[in-house]
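Only one chain is included here, represented as structure tokens and corresponding to the form predicted alone.
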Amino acid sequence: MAHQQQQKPRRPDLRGRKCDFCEKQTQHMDWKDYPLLKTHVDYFGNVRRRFLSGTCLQHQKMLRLAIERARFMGMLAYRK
């Protein structure tokens, strides 16, 4: 009998994905925009990574800063 290797599950290819914020031409992210920030934070309170969310580097930095400010003001939890 031949030994068969198990294949690892493949991640979806997100390289061709465009940044949603670039398409909307977002210049500023507000820390008070709770629905927007909540979608970019996972269950444990971590900021979602760029390759999962599809955001570009510039908007990921703006998003991280807005999430940090919302945490400081008490709108978002630091950790679960």
Second form
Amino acid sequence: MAHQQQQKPRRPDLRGRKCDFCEKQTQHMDWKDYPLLKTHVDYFGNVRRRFLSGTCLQHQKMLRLAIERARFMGMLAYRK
Amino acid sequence: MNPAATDTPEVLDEADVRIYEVAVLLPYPMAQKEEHQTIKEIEAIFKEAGAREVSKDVWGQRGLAYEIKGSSEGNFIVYHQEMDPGKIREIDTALRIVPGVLRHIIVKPPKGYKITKYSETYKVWLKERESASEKSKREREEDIQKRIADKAKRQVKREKTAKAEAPVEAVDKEELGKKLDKLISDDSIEI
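Could you give the coordinates for the form predicted together with its partner chain, as opposed to the form predicted alone above?
What follows is the entire complex, opening with the chain shown before.
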């Protein structure tokens, strides 16, 4: 039993996370930046929640707009 | 006001003319003649509107996330045009009519936007991504090998401990056997 408990990874604490975009001081996000957008979209094509990613509201809105544009142009899927 | 800041040319902030980003998606397996014709038509639309081409970026073959008009691969062309904001609607309607254009988008870039050629950055990313996937694969394999080695070690340990406990009985049995043999072979004892 004790051995099994050691193998289980502990859930990370999400409260202390900081916005990655704020740290990089990004002013705008481009819909053409596929590598960036891909990391913020899950397997099913949904935008990752900012509660989990730690993104601030301002940057999350910019990200959403960029992802919507990329979806329209066929770069990202609406739904898998 | 900082005088140095005013000296820097701000092309985007001019009142009657500003830069717009126009992206066009064409189907990828397309005859060269058709492709040339559609590109010509698109550029003619810009000329009519009196736009000045700042940059043109052809991405080439790209897979699409979903099928658009039956094609699963496309060719993106991204233009940056300096033009009158009043003629955007005209261009939008004209691009909608051009045959062979799957999708088009007109974006007003934000202040301080630097024009970057994403066709090049994408290629670099693809190369890096391959190496990243290989790295993760190697790490996974190493992890599996480590687990197997640990398991084998644990098994060996278990066997050793089992042996350490077992010999006491084994020795006893052997000794008993020997003693019995001696007793049986001993002629002095009369039964």
